[in-house]
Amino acid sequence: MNKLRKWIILAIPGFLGFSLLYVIPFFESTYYSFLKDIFSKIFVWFENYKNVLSNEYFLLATRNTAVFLVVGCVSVIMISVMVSYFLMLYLKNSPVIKAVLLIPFLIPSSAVMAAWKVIFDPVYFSYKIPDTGMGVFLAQLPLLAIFVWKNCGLMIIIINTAMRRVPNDVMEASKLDGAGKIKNLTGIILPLIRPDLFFALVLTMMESLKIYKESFLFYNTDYPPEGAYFLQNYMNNHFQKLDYELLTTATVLFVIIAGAVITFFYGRERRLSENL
């Protein structure tokens, strides 16, 4: 009991703190988001609710955000995967490698920018690429890069060190069971660092979301070419509109789409857990 009551106590400052910078701002953003707007405090309900879905530019941001979240993260954990195992079979655990690995995801992405635009020519991809087909999507693959280029040494690092705790007394069975470097990693590796997989997809996803930045600086501009139109920038646009009422509706329905989609992603990681 005493135990119980020093965990609450330490618990307590984080649990005020996070209350106090996210719960209570985001009851209140749901509260403006049933308000015709923030200054006349009159009730619309839903109205600004059935606004916002019906608004083309936030289906093209909700497009454009749900295809980079998917090209991107699929990416970012596919990549990570096979350089560990790669480094796994044939290098040692060095923390001179983990140190070059997390360059990337440690260096501002205003220091690296420059760089980025004389690989991938901003003009060219804002007026040059058409805005019907797959030209959409074409305005997404700089952003891709940057995005893959800074986070799969973070994650290569979290799977590898996964990897690295599996048993060899597991491995050196599969290689008498006669399994080859394939079969150990989608048949026994994968299989028992699900969760730090699932860790590292979260964690992706997270950072997908934060791209709004490498957009802005690439581009240099708060109204990309459609393709490379995400959720932050409808909210940002919003934002500098005063249009506070949509923004927070938004808001909202943004927090709504990501909490499904991380519920869904962790109550199949429990099931599949279960199931082993």
Second form
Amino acid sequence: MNKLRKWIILAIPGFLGFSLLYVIPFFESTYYSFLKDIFSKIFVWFENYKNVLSNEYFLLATRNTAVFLVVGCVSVIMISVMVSYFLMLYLKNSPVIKAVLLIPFLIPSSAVMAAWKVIFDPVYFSYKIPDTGMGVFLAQLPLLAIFVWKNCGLMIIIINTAMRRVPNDVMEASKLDGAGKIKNLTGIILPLIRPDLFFALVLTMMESLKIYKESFLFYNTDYPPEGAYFLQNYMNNHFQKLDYELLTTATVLFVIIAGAVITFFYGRERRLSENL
Amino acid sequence: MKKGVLFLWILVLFISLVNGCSGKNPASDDEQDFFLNDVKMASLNVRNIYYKAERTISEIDIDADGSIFYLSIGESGNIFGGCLKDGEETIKPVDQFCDFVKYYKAGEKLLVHHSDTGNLDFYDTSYNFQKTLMEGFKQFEIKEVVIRDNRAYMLCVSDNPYERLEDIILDEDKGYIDYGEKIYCLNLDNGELSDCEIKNVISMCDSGSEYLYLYAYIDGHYNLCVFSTKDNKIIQSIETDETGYVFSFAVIGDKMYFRSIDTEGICSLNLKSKTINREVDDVLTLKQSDFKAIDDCLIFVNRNTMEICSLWTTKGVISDGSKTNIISDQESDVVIGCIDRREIPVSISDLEKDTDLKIGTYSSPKSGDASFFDKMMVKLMAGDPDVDIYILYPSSYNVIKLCSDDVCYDLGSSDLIRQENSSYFDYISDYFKTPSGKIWGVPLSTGIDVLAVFPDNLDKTDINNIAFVNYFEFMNCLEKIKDTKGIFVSGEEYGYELMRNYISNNSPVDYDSNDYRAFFESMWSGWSLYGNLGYENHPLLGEAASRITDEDGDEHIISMQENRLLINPDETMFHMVSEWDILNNEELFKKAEIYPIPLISSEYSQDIYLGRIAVINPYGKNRDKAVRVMESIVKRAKQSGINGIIYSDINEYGSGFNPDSKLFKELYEIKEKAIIGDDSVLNDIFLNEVPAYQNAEIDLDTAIKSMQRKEDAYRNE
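With the form predicted on its own already on screen, would you show the form predicted in complex with the partner chain?
Below is the entire complex, every chain and molecule, led by the chain shown above.
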């Protein structure tokens, strides 16, 4: 009982901070999303939701964000897994390598944007790519490259650390059973480090939602090519226009979608862990 | 274990690097301790220093008892030496060329400089001559003198810097100008003079101890330095780029008080956190000697009002009798929010006099701080009640939200503002009304660009008809006559202006129209062939504009400001100019005829500039009082004529206008038919599509398509 009380006391500051900075503002935002505007405070029920969900730019932004999220996160996780495995097999656990890998994550985007603009010509990506089909992917390509470069290092450190925790005797046993390096990775290591992979995935997803900053630096406009118009562009533009009710509505919808995706992954992860 | 140590070393190295890159001076912690603890100011025995001068004060000094010694200039230009001690004032005419006075405590005397002979003399405190200390010390300006023991440290500019402009080093980014300041040390016992050999010092002030504070430009940065009079060298410095070029400063505790080139007030820079606060508003100080720091009091000359005031910095209390306004929301009846205090079009003291209310301001300490506008808008839209009146720019598209019925505070509750609104041109009156007829704001400044044509000079050309129907005809005309002597056109922002007008006249905008395509192609194509004339215009305008400067042997395209000086009606045919340029220079334009600027289509109306508007915060604590202040703003703006030609009734125009003049009538006619549009994505287009097209990176179709996409997204998202 004493132990429980101690835990509760320790949790109170965190809980209060979380409530004050996240929960209460979120509920306030949710309240705003049901108002005509914050001045008149006229309750309009789901009118804003109807408007936002029928807005072609919100739908475009959602689609682009989803594409970026899937392609970006999968790319980062796949590259990170491969590099981590390579490091585990052929290199010692060197803190120097870890420090080097962490640098892209720590460098401010604005500091390296000039270099990225040399690699990817902003004029080409702003004006010369088609609006449809591959155009969507092409508009996102510079941002994907920046995203992968920026986040891979951190994810490699997380995944590599997890891989090194896999017991050696399990690996030795599988070797004796004739498993190759690929089989080892897919059959033993990846299932065993699934919780860490899931953590890395959630972290990558969160980082992918911050790509707006890089988008603005690269395209230098509030209205980038259609393929690179993300939910953050939509929200920021409404913030600029003082359309707070639309901004909060989009935020609530976004939280619902993101919450559903994360809950789904958590559920899957838990079920798979139980089966293991 | 070894690996762990290695990793720790790398981590420490990395953190050091990051710290180093952050621009923080590694010695700054020590310096802050120094500033906080080591310097003990001289004690000030009184807390309330206030003096309202009847004449212009040129120099002051103050002793620890609060006695004020000053030089003032009479109406006939005579110089008077004054001493205000224990409430009693003695004034005595002194030498015409006295230009600096400094109180020297040892011996109770005054050190006085004469600019004509360069003599440094000792006077007693009643301005009776005692003896000459030194002869021939001729200086263009003595910025400040600090007396320490038996030595006087003098910050001087020896030669007239304006006669050797080419030697003045100017850092355009930071606004630094090197006037060639030098610090001399003068021995007050024997008159021996030595050069302290410190370069790039801008200002100097007393610390009350063996140290002097110097404000200097070192290695590309502004620095607050501590100069040891014992060691005769700078011993510490703190980078203070936040303040920009500083006219006058003083250091009290951990704050540096200053009046920079950008502010009309006194600001403080916290030397620990590097944050800047505006402490006192509406104060003009011109030179270092206008600032004194004694104890925790800042004493300053306000040249706006010719008052000497003291600010008790620890309590934020300003001396009695001052009209100077301390910014404090708590103490104010009404608070006006604006990017810069100077954007309030009438003086705070006039508003206070009119309304009998205490008025405070909520503004950025930095001049022209555009990000502060967003801060204000968030404050307004979040329902923050602290600010009662906002001065805003309506060209930003976020202001459009304020026009809605639910958001605005209806100014129609004031008879005066309702009447005022109804007296505007219809399009202005309608712009400031919501769909249900509420008045959501008032215009504080408006303007329009026009074409001034000098018909007397047209005989130099074969132009018969000067009433240009549109832009294309105008450009054809310029093409024909560009080599004719005497043509001068200033079209600094003609291209921007035309795009703005096109957008204002076509909402929602169709960028794919024949007119617009033809205009865009004509205005922006082939730019690289014409050299760097700025991206705002067709090169032809630049060619025409450069003719005048060619004759002067100067090749650069001249600015509007320079135009005002260079315009010569005998040589000018066409001059693109603003309403205000004409109204302020009626003599220059007396032979001119004023036309609307030729637009893309003759069917379009010209768009006016709305410089600033004022709205009342619907959530403000003191809305009724704010209405009274707003009425006063409107009344005074109308009297002074700062809001431009906006009234439909000629009789409404105050003393700032001459409604009977021909120029006024022509301007009136143009402005009467104008419109107010929304040019929200224009800046974006100007930053992206226009330069890309100019540099031949994209073709016309691509540019048009991209512009249209942005416009559609802006309107429909």
